[in-house]
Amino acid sequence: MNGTFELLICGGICVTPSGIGPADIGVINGRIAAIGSFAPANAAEVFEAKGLHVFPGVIDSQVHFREPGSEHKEDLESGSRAAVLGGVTTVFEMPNTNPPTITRLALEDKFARARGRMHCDYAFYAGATPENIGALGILEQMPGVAGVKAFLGSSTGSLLLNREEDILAALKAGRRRMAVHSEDEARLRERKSLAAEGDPRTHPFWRDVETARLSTERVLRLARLAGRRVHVLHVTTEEELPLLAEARDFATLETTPQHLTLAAPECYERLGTYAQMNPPIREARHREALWRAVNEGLVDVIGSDHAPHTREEKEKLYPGSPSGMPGVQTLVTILLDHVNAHRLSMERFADLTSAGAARIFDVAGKGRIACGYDADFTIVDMGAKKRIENRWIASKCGWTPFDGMMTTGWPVATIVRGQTIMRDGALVAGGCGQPVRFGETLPPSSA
């Protein structure tokens, strides 16, 4: 190629749709302009990546950055800082804020808050409630909106869509893929007494397997009736997997690094309420079933479900303690450790953390290393071995359930649209994030 690149990534081992191998990547105007072998003299800036792996930029499709309303535990700046320090280039942020993100004004407020403050690219979900069902079809078409998120069982925040007629109406109200938190609210209420005071080990007994299975069975039935695509977030049970396998024509699913790494009862005995999240960490048979689903191709996406709370909040007496744990900063290294342990291939890592979300949510220009795509890269040292420590966590909460864990495989650079945002564990540029573009909401061309 003739001309000068603005950025040239030299000598890295690149994970592309054509395979994994050494290549140089040239960037112009924030997009990938060429892949091949090029002289460094052809670039204004050269990133020497010899010995490093260059992955497509990681998309974390499930984060809770708590702004507005709970900025004492996270905000859009601190959450996105944690993201880029962990190798994440794009996030989809959830609507269970205070006030919840359920109107056009609330979405516009979030985009205004994000401008010039977020370090990675971003999209926001619109939350579904019984009161805003009529507006969901309009909200999901706003530029930068990832779609609609429905809480079918109560969790953190006030959002809830649990009556069957409301769920069906919401599914009929739009056309983009709807994301759901799938737990059966009636069963949660019936079993609340099983959450023993002071004993977080009872969390997966209260929010049991049947609570998840019933809800997923229902939402799949209703989605089929409505002719609507759905994405079931943080799937945790072996029993849900056959249901989802039977619904592949319209349903996709996501799991988390926590559910692939931790198991009950050990995690509750060791971490107490710090292991508490919704849906819960379950016993090892579910973890192993999720790994089978990952390796059989059933799981489409791995997202962190980053949901921070302060130590003071997490140390309240169970079940008065809130559910949720941080994860956006540890997602990449936890999964790379699984790659190094041969539980996950590099190709599958790239698909689950980038291409999968781009594919099922129709993200424009992201998700792969290919000409014309955004120059988003997660550059990692597959041989680096470090200990995850609370002091490394950039989230305002200042802790991680993986504190003390040794992992092999660490991000060394985060590049967003051709700009290096993180290098060697430090933020080197900031506030450059932009809204994600989605194929289903691209504005008409003026040409």
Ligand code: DOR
Contents of the next structure:
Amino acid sequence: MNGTFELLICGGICVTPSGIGPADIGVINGRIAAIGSFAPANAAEVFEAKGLHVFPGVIDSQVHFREPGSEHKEDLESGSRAAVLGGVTTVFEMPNTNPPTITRLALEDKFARARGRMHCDYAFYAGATPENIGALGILEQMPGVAGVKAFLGSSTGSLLLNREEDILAALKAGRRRMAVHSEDEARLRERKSLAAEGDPRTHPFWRDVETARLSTERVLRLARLAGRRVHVLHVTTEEELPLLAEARDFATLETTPQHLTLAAPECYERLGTYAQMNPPIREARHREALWRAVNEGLVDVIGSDHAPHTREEKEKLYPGSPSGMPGVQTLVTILLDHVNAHRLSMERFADLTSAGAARIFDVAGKGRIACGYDADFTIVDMGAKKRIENRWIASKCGWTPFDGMMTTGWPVATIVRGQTIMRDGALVAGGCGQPVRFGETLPPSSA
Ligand code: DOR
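Okay, that's the form predicted alone, but what's the structure of the form predicted together with this ligand?
Okay, now the whole complex, with that chain kicking things off.
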């Protein structure tokens, strides 16, 4: 290679599509220009990565950053700061804000708010409601939009699309992969009285396995009918997995680090309402089934479902307490700890946290370490051992369900399009995030 790299990542163990091994990575114009062996003299800036692993930048395809409307819990700046401190280079943000992101104006507002304030790259979902079905096909074509998200059962916020004819109409209204929160609203309403006051252990009984299974069965049937691709977010039950395995041609699925790590009833006994989320953390047999699905290749992505609520809110008496827990900052170290414990391979980690989201959402230029791709890297020290602590959490909520847990494997640098944003746990550059480019909606080039 002749010429000068703006950045050279030297001597790291790189996780590339052709294997895991030592390589230097040269960056020009924010993109990967060369992978091989290069003299540091060729570069304006050298990142010494000896002893470190270089992964493709982690894409968290499910976060709730609460802006506009609930900035006391999180905003686009604080949420993206938590992301990069945790090794995440790209986030897809959810539409259940206030007002919800269900119009062109609301999406434009989010993009305007994000500009110059977000530290990682970002995409926003458009929310589906019975009233905006006619607009969904247009909203999903806006550059930077990750696609449509529908809440088939109600959770945090007002978004809901539960009537069968509306779900089918929304599925027929567009072409891109549609993401769904899959819980059956009718069954949730029927069973609400099972949520016992003051007892969050009843959360997975109220929102039971059948609530999730029924909804997933229905949405798969409707998606098949409509000829539409769907992405089932945070799958939590053993019972949904065979249904999803039967629908591989059009359905993809996500699970979360918390569903792979925590289990009922222990998590509710230890954490109370801090373990409350939708769909719920369930007993260990589901966690083991999710692990099998991860390692057999059924699970496409792991997203954090970062859903911060303040301590004051979480300490309300169950079921008046809101559902959701933060996770964007802990996703990488929790999963690396599973890698170190041999529950997950490094290749699978890279696929689930980067290539998977790029593949299923058709992200342009991200998701792998390969020439021409964005120079997004999550650089980690696989041997670093530290305790996760609430005081490390950058989210405005200031807590994590993993407080006190020792994990081995920590991010030491977050690089977004060639720019080092986090180094050794500190934010070293800021506000450089840009909208994600999707193959299906590429904006016209100005060049
Ligand atoms: O537990 C949850 N919290 N599940 C969701 O689907 C929404 C999220 C939130 O926004 O708080």
